[in-house]
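Read the single chain below, which is given as structure tokens and is the form predicted alone.
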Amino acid sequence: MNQDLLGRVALITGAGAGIGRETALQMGARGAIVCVNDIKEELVIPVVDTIKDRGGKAFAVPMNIASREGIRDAIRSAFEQGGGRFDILVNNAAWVRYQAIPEIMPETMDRMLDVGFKSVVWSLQEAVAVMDPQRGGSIVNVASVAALRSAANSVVYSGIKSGIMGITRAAAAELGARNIRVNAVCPSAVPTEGTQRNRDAARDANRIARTPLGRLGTVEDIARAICFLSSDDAGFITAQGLTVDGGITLTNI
């Protein structure tokens, strides 16, 4: 793997498993100094150890980012552990429950908003404070094809992911003058530990049949897109939502 992120300090939230974990591993292999965040230390330590075992550099940032103070502390920790620089932020963390409209409860919606929406706003505030405008920086938000095409029982989830796309565009407009690029990736259904409860064989088979590339996406697919948007190869790309879905969203087969 090339070293296109060599020496850059990256924080990935929700990196203890799934897309976040794979993104951390790939960034470590590309030369980044990876700050691995998740809510529990036992989730991040194995990821850090794997990156180091593969010859990379990584630090554990076990913090709850579901508050302004939590995401602030996570980014400041990354800045300090990275030697006084901060280059890449991946807002990947989410807490998801799918519920029919009559079943939506305040505590469920509040937690989804805190982790998946508010933390992204607060992360922008802190990233602006620590990203060097001379070097610039890259922020990648993990949205979803649910921002483009929604299903039943996903009012809160689809609303949040649609909001992430709005945040991405507005932040890109505001932060471009500081040489900070802001983009999003929009994955389709990807098998991970977190999505297992909402998947079954019949539903997966239906998705595969409707996908032009004839398979489900993988965490590797999404992580490669995130790494691309974080690299200089995407140096003139900002305000975009890169759909990584095998073609299912914009086709009808």
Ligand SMILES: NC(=O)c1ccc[n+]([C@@H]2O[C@H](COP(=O)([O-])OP(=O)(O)OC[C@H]3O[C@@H](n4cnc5c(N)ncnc54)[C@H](O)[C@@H]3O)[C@@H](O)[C@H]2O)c1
Contents of the next structure:
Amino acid sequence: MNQDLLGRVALITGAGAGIGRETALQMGARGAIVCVNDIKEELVIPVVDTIKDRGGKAFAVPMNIASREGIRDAIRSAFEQGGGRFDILVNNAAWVRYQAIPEIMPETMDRMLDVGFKSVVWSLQEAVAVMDPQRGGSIVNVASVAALRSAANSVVYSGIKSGIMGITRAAAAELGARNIRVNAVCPSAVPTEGTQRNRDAARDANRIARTPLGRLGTVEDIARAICFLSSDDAGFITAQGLTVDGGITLTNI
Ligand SMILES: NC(=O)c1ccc[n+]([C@@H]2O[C@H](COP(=O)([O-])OP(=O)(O)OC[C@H]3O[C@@H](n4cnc5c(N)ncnc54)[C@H](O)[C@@H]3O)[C@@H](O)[C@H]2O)c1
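Switch from the form predicted alone to the form predicted together with the named molecule and give that structure.
So here's everything in the complex, that chain up top.
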């Protein structure tokens, strides 16, 4: 595979499963020194081992990133284990519940915000502190097509992902002078461990029928877009949300 991320130190949050795990594997194959984060240590180790088995470099960063201290410690650990540099951050971790408006509870909303929103803001403080202004860096936030179009039972999720787009633009405006690019990806529904409980065959068939490219997305599709935005090929791209959805979001009028 193209070694376009050779030697770059990359932290991917929530990389024990789904989109995050595939991003870690692809970055490892592209030469990055991959710091694999997840709250579940038992998920982190196999990802690290797989990257190493394939000839790549990886470290385990098993931590809960859902607090200012948590994401700070994860980034510092990546910086130290990566030999004193830090180049790529992928804010991917999320904890998600879809609830009708009357059923939204303070505990679920707080946890969704802590993992999927506040940690992204806190991550910026620490990333800025450790990214070298000469080399610059890349931050990719994993948003969703739910930032662009919304369905029922997703007030909190859609609100958070819309907010992620705002954070992405504002951070790009503020950090461009430090040569730090900040972008987002907006995936449509992709089969992962996390989405398993909300999927069924009829709903998938309906989605596929409405998707111009005629299939569901895969974790590989999303990870490739994240790798692209993290690479020098995207060197003049910042403040963007790249929709990776087979065309479903902007069609079907
Ligand atoms: N899969 C989809 O259809 C889809 C679509 C659009 C956007 N997204 C977004 O993509 C991202 C990844 O989704 P996925 O489906 O791969 O998720 P997933 O649930 O399969 O994996 C998420 C991982 O994050 C970890 N995690 C949760 N809380 C954490 C914490 N506090 N600290 C560290 N790790 C934590 C989990 O343990 C899990 O391994 C999320 O931001 C999600 O909102 C997913």
